[in-house]
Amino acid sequence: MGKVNMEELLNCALCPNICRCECPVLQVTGREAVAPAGKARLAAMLQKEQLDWDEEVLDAVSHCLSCRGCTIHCPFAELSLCDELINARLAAKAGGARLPQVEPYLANLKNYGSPYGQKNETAVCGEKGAEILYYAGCTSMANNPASIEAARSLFSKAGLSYQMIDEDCCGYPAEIWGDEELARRLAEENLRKMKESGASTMVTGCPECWLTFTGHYPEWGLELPLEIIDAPAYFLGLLKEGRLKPGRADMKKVSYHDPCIWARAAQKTAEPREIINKIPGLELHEASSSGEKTRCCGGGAMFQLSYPDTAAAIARRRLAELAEDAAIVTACPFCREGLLQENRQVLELVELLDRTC
């Protein structure tokens, strides 16, 4: 696990803080302590032992969606405040500070390998030994199994064999909630099962899982034995190869919401739009803030579980930018959860594609 970079943290703490206009939690709560520079100052003071960890301080530095909205105006190219805050929070456990609201979810992770509790055993399916492994992620398994069925259907329509394992949570929630040991244990268990699968390619539709596998696992000294491809890029490839052939959709207009991780951490904004534009007769509406300048829906970094009311308020702010007369399409299970308000129709990209193929 990483260590706090004090130079970068102080760069943020002492900056004029132009990024405040892009921080969703600040915009909704109005609390200066949760502004990017505010969190950086608290983290720096904790590192310098000018503050002691307590629940109030931990609460403030936990008010981060890891959306990277603050990077839009940040003058420090190397700074990743969300990562520095995660590293800072890992020290909270040693300091004895806890967030009571996340303890039940940590217990679920320890007991079931999922923050939501008992896992969906039906997720183990497909053809054992297939070269393609589909990793659904715990949020899709718990809250939107329809997206998993859509992905499975697309593999079948494309004539491809695939498999799904008894996957555990990728470990990212445990890390952001400060349990480094549990995060590593979950990661090692996933690594074992992936090796046993014999697959050469893993496809995942969860951006948080993708980032954990491609970024955090190597930082933890874990090397995955297969190639990792995001679902939008993978299914776009199948469209271009002619393996999938979409027909007309049962809707006329969609508004696409860019998930923060795909847009800013992975720079994957073109692939979802290419998929939508390949569906005959479907009009794509662009939000006022889109692409790498997208705005968070409130679902990043398990924020919907830690701070549900604030997350819902952030989602409503984002919904105001998405056309009311259009169905909302996104490529993230957390975004789908967050945007399911105000009677809006929200689909994951794989669900839209499966409905048209």
Contents of the next structure:
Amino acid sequence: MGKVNMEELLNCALCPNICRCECPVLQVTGREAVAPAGKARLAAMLQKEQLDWDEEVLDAVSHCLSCRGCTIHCPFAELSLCDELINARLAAKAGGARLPQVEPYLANLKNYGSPYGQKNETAVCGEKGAEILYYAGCTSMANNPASIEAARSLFSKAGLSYQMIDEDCCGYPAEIWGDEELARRLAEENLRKMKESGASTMVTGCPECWLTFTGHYPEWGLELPLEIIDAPAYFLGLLKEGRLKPGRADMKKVSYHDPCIWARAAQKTAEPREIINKIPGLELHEASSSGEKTRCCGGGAMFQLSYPDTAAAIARRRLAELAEDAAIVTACPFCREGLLQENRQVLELVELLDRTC
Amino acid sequence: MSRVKTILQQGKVKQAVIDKFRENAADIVGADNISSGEIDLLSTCRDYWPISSIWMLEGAVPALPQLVVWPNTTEEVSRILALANEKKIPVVPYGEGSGALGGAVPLQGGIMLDLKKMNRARKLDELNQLVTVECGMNGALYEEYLNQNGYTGGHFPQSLRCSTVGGWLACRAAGQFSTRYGKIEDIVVSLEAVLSDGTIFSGRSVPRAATGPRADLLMVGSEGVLGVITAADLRIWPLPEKRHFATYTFDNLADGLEAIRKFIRAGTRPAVVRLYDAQETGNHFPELGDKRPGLILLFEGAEPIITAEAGVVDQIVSGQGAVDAGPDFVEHWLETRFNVSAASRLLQKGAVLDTIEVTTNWHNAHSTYQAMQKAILSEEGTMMASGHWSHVYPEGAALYMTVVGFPGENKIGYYKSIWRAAMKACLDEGAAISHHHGIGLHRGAWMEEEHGRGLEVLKKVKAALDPNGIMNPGKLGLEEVQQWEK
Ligand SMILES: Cc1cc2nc3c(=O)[nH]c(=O)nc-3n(C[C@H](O)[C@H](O)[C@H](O)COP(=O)(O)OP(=O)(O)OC[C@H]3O[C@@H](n4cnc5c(N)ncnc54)[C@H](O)[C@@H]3O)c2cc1C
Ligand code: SF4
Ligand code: SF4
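Right, and the form predicted in complex with its partner chain of this protein, after the form predicted on its own?
In what comes next, the whole complex appears, and the chain from above leads the way.
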């Protein structure tokens, strides 16, 4: 896993926080310590041993959603502040610092392979050995099994066989909470199971898992035994092939919330819109900040577990930008969970599609 | 635990007094809105004064506060100030820390009053073309809010994305489109503020009134030394119908300045007027080369008006020998105008850099540039001293010098020397020592030369409004700061 890149970190630490207007954590807390350059300054001081790792410092550098909002205005193309902060957290953990509130979730990951403390074995279904493997991710399993049902239903409607395995967590939560060894163990376990499944393609419903598989595993030197495709692109493909035929939706208007990872890490803003536009009679409302300029729902980097109040406040801020008279559609289990407030109707894209096909 | 050194700390308030204050303040803002945590103190103790960046690289900060307090309402600001005043605890208002002169450094410890939670737009008054906005609102989010409602605030400092409305007012900020919309002091119609004893007062948002000096507008440019600006009524404009771009180059700077003087005198008001010396022209627009000064212009508003304005300007600048370079350079400027990445890179390479903006009249516009440039370049270690004019008025314009030097070990000594040289040249030429960055800590040493006996008057105002001297001590040149002499 990465080591802190001091030059990039200092570029950020010396910046006047140009992106602060796009940092949701700063905007809801008002704390300079968690401003983008504020966190970089603390991380740089730690690297230079001007500060010691302790809970307070680790807490500040953990106040990052990995939402990449800061990249919208960042002049440093090589800098990925959120990744530098992950590196800082790995160093903190290695140096003995602990965030008490995440320890139970780390224990869950160790014991159950899911931060939510439940075995994902119950997921095993479909046809053993099928070409397509659907990887739902722990958050969908814990919070929105309906989205998994919807995906399975879509495979059936498209006449495709698929399989689901007893997934382990992709390892992302362990990484962002600084437990490098655990992240790697989970990743290796997953790779073994993927290989054993015999599938050639894995469809991923969760953007955090997708990014971990496609971005982080190769960085950790791990090779994927199958091709990975994200759920929006995959189901759009089925629509284009005519395997799925949407009818009218039972609603008139939806407001699409771009999940940060699809929008900014994967540049996948077109596919979800194409899917929505293929549903007859459904109007798409664009939020004031949308596409690659989307704003985080507060659910990035496991904030719903580590900082639930901040996550909820960030979600409320985002809700104000999504049309009040429309159902919210998103393509991420964390976003759905976060935006489910203020009596708003929130659907995952697969759920919307399944309702119309 | 921190091993971070403080360099300018002038003392601190007794811990027992701070502890007692904290107990009482928790009843006002809630315990969650107060912190004495080391990382909060370290993170809220400085602004974007280049010296703070240099010290940061060396593991030091200028000075540390003892508490950070985040009020949510004007009422809370009032009660916090009254309590601090009673206990004689220094209070430094804090926006987003983009100030360029150490204005937000808590020299005597005490309280950083972080105003970012006061970030609401209270009222949009479309009929009277006004918005009431709280002081802690971020500039970019303020403009976004207005744009969503079909308006613009017309105020775009380069720090738009990292500064607050309150910070703009406190420092008399200027935006890049100021030639059309004015500086913040032209945009503000009234404001609400709190004095050190907790008194809340505000002005009325009438166009003009012959009702004596305006108490509320006294706070504009007061940089936190007179009280806290909590909200303001600002002018807004409908989003412009159209924009027109133009770029010209000149044989020399004097011709460029004369052309600008003449088209402003003729009554035209391009929103953006920027005349770069040849070096900056080459840096920003390599395709224009670095031999001729370049002028970029952006007009915006109703189409017939800006078409007519652009025509008048074109005629005048052509008469002054300008060569038309087309509109594309303005597009490029619009895309890159907020990019300040060079500073981070240069600082890491051991550079000392700063920007020194002053105000000239037309009669001394060119000579001030020449004198300042010569003075700065004569300081050993200077690599670059370039300049441009922006923010134009019938009587003159702002001159903005950029300085980069590699002085080796003695960075602070070099920094002070270039400033001494630049300020002397500026004052000798009869220009004013700042156009929009303000005074803060560092420029305070030249306030007496700037104001003469006027500074005594300012000191009396300060003594009357803040008798215990708790508001942002050591700033605006009202008191001597021995730890930081020129
Ligand atoms: C990259 C960069 C570009 C810049 N470009 C410009 C520019 O184009 N034009 C320009 O004018 N300036 C510019 N500045 C300077 C700076 O952004 C302005 O001075 C800005 O107005 C400061 O706002 P702030 O919220 O960051 O204030 P801070 O830095 O937090 O505070 C500045 C001073 O004002 C006081 N203060 C802050 N808020 C209040 C309040 N509500 N009531 C009373 N006192 C208060 C503080 O105590 C301090 O003394 C630039 C700075 C940077 C770093
Ligand atoms: S992420 Fe980029 S824009 Fe934001 S503070 Fe760091 S360097 Fe500046
Ligand atoms: S990734 Fe998101 S939360 Fe983290 S610093 Fe950037 S904007 Fe803030």
